[in-house]
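Only one chain is given next, in structure tokens, and it is the form predicted on its own.
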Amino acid sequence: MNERMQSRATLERELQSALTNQEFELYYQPIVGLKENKITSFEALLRWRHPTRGMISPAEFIPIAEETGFIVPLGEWVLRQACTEAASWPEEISVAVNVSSVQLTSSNLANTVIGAIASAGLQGDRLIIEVTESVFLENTAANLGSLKCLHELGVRFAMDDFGTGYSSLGYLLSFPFSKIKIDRSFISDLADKMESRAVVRAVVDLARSLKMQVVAEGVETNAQLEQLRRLGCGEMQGYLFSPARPAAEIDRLLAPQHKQLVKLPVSPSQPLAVARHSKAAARRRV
């Protein structure tokens, strides 16, 4: 226990200096439209390249950042960096950024987002802010006020990890989300379990009625992809197409000569022209 406490205390101290020393960077995971068979947006994912430990998993340092409040300045950096890098992409490509409930309760999120898109010269509707249902559990009125202020500027919002929390339909009615992201836990056994298919079908039907898009997270197999197509899911994200990539590789993914990378099969028997990855690769999107 003492060793764990010392390790945590060290990580807390190093987090503070890591931002100053520019040890953080953003990777981007493509989100692919199943109808158009093309990349529609990228989700920005934070990485910490520690000078001695190498890459530290976000699962290790993000909880500490949230508990200590450091997620606020760190989140501001992520928003500015993501908007700056996305400004150089084609205009039809959006960028999605995760925002925690801690950032919302800081009451400065709206100003941070406005400053980030203005400084980068990014159109507001090219930024998608992803939030989980936990942001509505505390200070609901204040949180909704911040989100609605940004929505009026054109910023879009996605309900992330839908189905893992309270999944209250009231959240979808109280705020105009443009996307619902179905958690990977419903996708992993989609091809084998009728119950998972029933959940996905229900979410797709609900989203269609509310004029929202549906993104399936954690898609890793052709069988999962085929089921999503049959169920009417609009977009997918996962290792089947690509893991998160450094910003320097975005142009290659979007380049016309690499269009074959997004040609998804119409049946599981057809080859999928995507990067192959070991099953030992981490399955959790962080």
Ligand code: C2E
Given for the second form:
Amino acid sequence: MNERMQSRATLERELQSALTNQEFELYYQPIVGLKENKITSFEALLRWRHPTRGMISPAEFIPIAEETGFIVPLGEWVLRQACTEAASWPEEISVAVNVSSVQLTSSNLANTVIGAIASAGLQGDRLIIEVTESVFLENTAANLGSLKCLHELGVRFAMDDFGTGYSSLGYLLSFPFSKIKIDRSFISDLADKMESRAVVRAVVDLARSLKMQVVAEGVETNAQLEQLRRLGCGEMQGYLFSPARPAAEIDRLLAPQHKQLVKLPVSPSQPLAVARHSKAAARRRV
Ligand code: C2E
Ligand code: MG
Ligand code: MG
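The structure above corresponds to the form predicted on its own; please give the structure of the form predicted together with the named molecule next.
Then the entire complex follows, led off by the chain already shown.
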């Protein structure tokens, strides 16, 4: 117990310097629309590249950051970094950022978000804020109300890990959510457990009535994907498509669908023809 307490105290101390030493990095995991078979957004997932311990999982350090209040400056860095990086992506691709309930209790989150989108030059509707139910348990109506102004700027909200906590349906009605993310625990045994399929089907139906989208988290197999399609789930996220990857790999992940989106010809001679055509068009405009 002593050892555990010491290692926690060390981690707590090191967290403070990690931000100034630029040891944090955002990885991005694609979220894929099942109808269009295209990436619609990326979820920003925080990584800590520790100088001696290597990559540390957020599951290990986020709870400490929340307890110490360090999540406030760290969360602000995440929001600013994610918005800045997303501003360079194609316009139809959004970014989802996880926000802890502590950020809402102990800071003016709405101002932080407005600052982040403004300085990045990102359209508000390209940002999705992911919150878990703890936001409702630990915040006052006034705190939550302050977030609603972001909704007017087009910022969207997703209910993360749905199904794990109290899953009060009242929360879904009391806040303008655009998405419900079904927790991985319901997806893992989707192919062989009738009960999990019943839960997913119920959430899909509920979301449809409430005009919300549904994202299935932690999709790892084709059998799960098949079931999700059959149940009418709109989007998926999971290792089956891709784990979270560094920002530098976003272009590579988007490349195949981009070719489709702008209907680029596959033959190597044709892109040149497109370029010549646009140059000629530009000359005509002059
Ligand atoms: P989350 O928001 O529910 O994120 C999804 C987690 O599931 C990520 O873990 C992701 O890597 C993992 N995952 C995705 N697909 C699969 C799959 O097919 N199979 C399995 N087994 N796992 C999958 P990660 O990156 O370790 O993050 C864990 C949690 O840490 C996140 O859960 C989120 O609650 C928290 N977190 C991460 N980044 C941030 C952040 O910037 N701010 C805050 N407040 N929390 C964060
Ligand atoms: Mg999330
Ligand atoms: Mg989740």
